[in-house]
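Below sits a lone chain in structure tokens, taken as the form predicted on its own.
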Amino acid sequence: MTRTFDDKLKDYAALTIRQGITIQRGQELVIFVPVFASDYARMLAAEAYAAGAKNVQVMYTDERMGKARFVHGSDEAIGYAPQWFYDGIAAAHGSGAARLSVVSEDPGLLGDIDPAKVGKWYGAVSGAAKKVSEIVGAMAINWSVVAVPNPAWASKVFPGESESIAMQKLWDAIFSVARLDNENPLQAWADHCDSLERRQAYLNDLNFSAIHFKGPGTDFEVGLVDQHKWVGGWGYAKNGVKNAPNIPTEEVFCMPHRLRTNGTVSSTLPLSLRGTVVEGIQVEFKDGQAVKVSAKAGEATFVGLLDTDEGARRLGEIALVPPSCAVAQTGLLFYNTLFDENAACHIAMGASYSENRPGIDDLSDDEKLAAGANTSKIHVDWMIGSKDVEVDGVLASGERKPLMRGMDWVEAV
């Protein structure tokens, strides 16, 4: 039986609400969605109400309106983020409302804007949204991120195609990596997340002290925090909900120790960052800190990101993703981190996720730092893996165990 676009779109909404968010009966839901995707927002709301949501609050976003701030706004406007708005969002999540972000970016929208202006605004937002970030980062609520195409993004991924064909192809790619081409897509997604849980259990049993990457332009060792926990596939929010924070997802990820990363690492895919495409990143780390940074394109934007605060030059995440995974096998560069980070091993500059170190939320700020957790206003992933990059786990004894070679994991689980 041939499944139509409408069939898959309905399944995408069902997957997002039923397994991405796993909305609970009587729970509220806040949806952030681009204004052009209002029809899809209505579909999501209908699915959420059918699943028992008490209230669905939609917050429309418009990145082109946001660009007007940089083109026409004063210095005061560029450095301002409304605290009252983010306090309201934090209050909603603090009262138990789930969170869904529907993302859709124009990768080059801000390419003609001074990176210092963009960095100033993102810094203001990071400060105002600190409480929201803490709630999300601690998995205090069930939250998820999914994507919808827009013409500028689709044309970047499929250059030379007409707008309509590019949009169709990008939708098809999104449906494919969300497992929506299967006869029973929700079951296919659940099976996939279960397989990632088996991989995380395998890594947790081995209890590595570090992960080592070796490849072109890369000789790089990431020390892990003591008592770390690899996470992948399903998320387990502190409100008791099992859900999928990212659709798609192909990663298992862990917490680096903020002082134990050393060596040189090079990016293997471009990074879409703050409306600019950053390419050819190379960073040298010493005792956890990025001490030498360069990029072939977008360097000012990337360096500006690392200058956000002291923690922005340290790692908050390390993630393992085999080149054989579904996202990588599309052969596409998505110019969107939600997808590209799920096509390759990656690291993240900035804040750690507390779910990777059980009990860390019970520690004081000083104790968290002593345990190796990193704090920052940012958390930005960039890709460092490929079939040419070997990945080894390092045991406390110093023994190295091969984890990835070529296209896949060395050992099946």
Contents of the next structure:
There are 2 protein chains.
Amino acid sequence: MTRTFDDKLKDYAALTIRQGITIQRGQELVIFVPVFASDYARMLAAEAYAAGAKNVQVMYTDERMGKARFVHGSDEAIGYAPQWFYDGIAAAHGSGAARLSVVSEDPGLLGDIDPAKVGKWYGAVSGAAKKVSEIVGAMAINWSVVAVPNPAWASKVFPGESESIAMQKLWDAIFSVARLDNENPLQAWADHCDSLERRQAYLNDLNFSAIHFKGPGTDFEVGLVDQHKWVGGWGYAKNGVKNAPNIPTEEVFCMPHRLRTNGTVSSTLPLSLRGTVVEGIQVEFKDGQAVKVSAKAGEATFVGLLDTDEGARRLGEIALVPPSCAVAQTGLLFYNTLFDENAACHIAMGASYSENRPGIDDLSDDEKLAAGANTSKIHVDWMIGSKDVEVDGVLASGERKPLMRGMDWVEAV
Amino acid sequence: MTRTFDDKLKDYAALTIRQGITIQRGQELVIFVPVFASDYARMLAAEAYAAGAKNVQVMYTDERMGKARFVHGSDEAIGYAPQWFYDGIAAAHGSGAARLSVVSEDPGLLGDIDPAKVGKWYGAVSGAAKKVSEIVGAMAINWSVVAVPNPAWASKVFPGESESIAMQKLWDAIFSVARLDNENPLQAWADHCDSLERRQAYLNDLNFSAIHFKGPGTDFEVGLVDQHKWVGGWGYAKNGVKNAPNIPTEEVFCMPHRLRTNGTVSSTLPLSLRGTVVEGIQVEFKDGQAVKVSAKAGEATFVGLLDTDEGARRLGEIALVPPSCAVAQTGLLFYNTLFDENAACHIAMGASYSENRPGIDDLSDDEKLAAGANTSKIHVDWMIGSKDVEVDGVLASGERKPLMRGMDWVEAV
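Swap state to the form predicted in complex with a further copy of the same chain from the form predicted on its own:
Expanding to the full complex; the earlier chain stays at the top.
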């Protein structure tokens, strides 16, 4: 029996609430969801209440409202983010509320706005939302990010299609990489996350000191922190909940040492960043710092990002994703990091995740820096892997072990 | 030249921001607006930014999302309101943010939900939102309430019409009572509020000790507090801003003494309350307290309201509205208090407004009670006036002065 769109949509809501968030009986849930997706938001709320949520607070987001600030707002408005708003959200999580972000961007929405203005506003938001970012970064609560299509985004992914066909195709792609084409989709998703855990165990056992990437425009070595831990798929929040922080996800990721990255690296996929598409990035790293940065498109936006703070020029994440994975196999460029980061090996500028270095939250700020953890107001992934980029693990002895060649991992797990 | 729908919509946004809120340069604005009205919300934000707002935070509301709680939620969920959310809003106003509520209800949305459940949830919200209510009640900041139609509401107001015709007619009615049919609508609105100020001066000069209502099912006297002040039309917020807290508004209103109301009063229009329509209310008051309460429809919801707390059985407002006014002249029953309270004289159960008794905010809680001010978590208006209800002012000497007969005030101002 063919599973209909409505079947899959219902399963998507169930997957999101039951495995993405793994909502607990009596727990609060804050959902950030686009204003145009209110019908789907109500499905999510119904699912969460049925699973015993104490409260579902839907905070509708509105990118186009955000644009009004840049078009009509004063300089003061563009440099301002409401602390009371982010403090309220931090208080929610502080009292135990889980967090779901349903994302859906128009990749080109802010293309006609001065990147300096956009950067100024993001800087204000990053500052006001610092406490929230720390809670999320530390996985203090169970949180998850999923996506729904919008017409502008769908038309960007499927140029030349009518809006309704593009929307349908983007829904199909989202369903597919969330494993919703399966008869028992929740089990299929769980199996997938379990397989990512086997890959982590493999990498953790090998305990590499660095990962080396070599391909067109790339010869690049990322040093890992000592006592690192590869994670991915399932997340283990500090409140004891096991959940899936990203749907889809194909990556296993680790913590780079903030001082031990060297060489030149080139992007292999466009990056949708702050309403602009950044393409053809090339960065030279020296002792962990991006010392030379260029991009063929969107350079000002990317450089603006790196100027956020000192840590924005250093790495907070390295992730390994084989080109054979489900997201990459769609053959699509999604213009959205939730998807595109799962189509290729990637690195992230900015803050590291403490789950990648057990015990690090018990250290002082100085000790964290000495351990190699990076801090920043930002965390932005960009894609550096492809079938033409070879990935090796480097052992402390200097010995190299081939990890990826062509489409896949060298060794199965 | 005929003014088009788009002309009027644009003027409605301008009226709302420039005279409803009177947004100040550098002030923040929090807008509560239904999720289906996002296009109009963006017009409001653009207008506010253009007027120099520092930040426009749109909190989209979603009645149907609220219903999910009652349909799918646990008992715990139904008795819970998130303190962190209301604390965040209180913090916004505490730091100076103005507040705009764009209301649009489906009058029958919760008709199939147990009123006890709805009452339980409203009780939780009232408790969590106490600080917000106090800020609004004290007019600490400039706030305003306006409305936009929705199909369910429009179809209730215009039964038998197609949904699109009903929507168009409800927009027309809203525009009309906001004086947007005029060539210079902002001036027309200002003239209207000025005329309400002349009526207040007239009543304040007379300094009545009570107001008496006599008509079918009604023989009822509302004692006023000493040193009372009739207000309405323009509001004067404590932050120094002169604005229009309600669009539309036709009322002048005053503070009843919490112990000095006696007699029997009957509703003259249905009351849309908590998703239910309450009709045929009759209440007997003794020494300020509602001692006998009945309604022909929605009685459980109305009685549930009065059981909120001790003050919910006493009056917090008395308002005089002539049947000749613009809202009444539409001949429509709006099933929404923002409009229906402006079609007839009305009273409100619950909290009084401190602007009706200058200096009262400087008194202790005991002194406030002694002065006759009522406190409650609720403030709900219901309509008691019509062309068949005579209204007299009662002077301290016992002398009576006829105020309203038939369609209008006895004396012009």
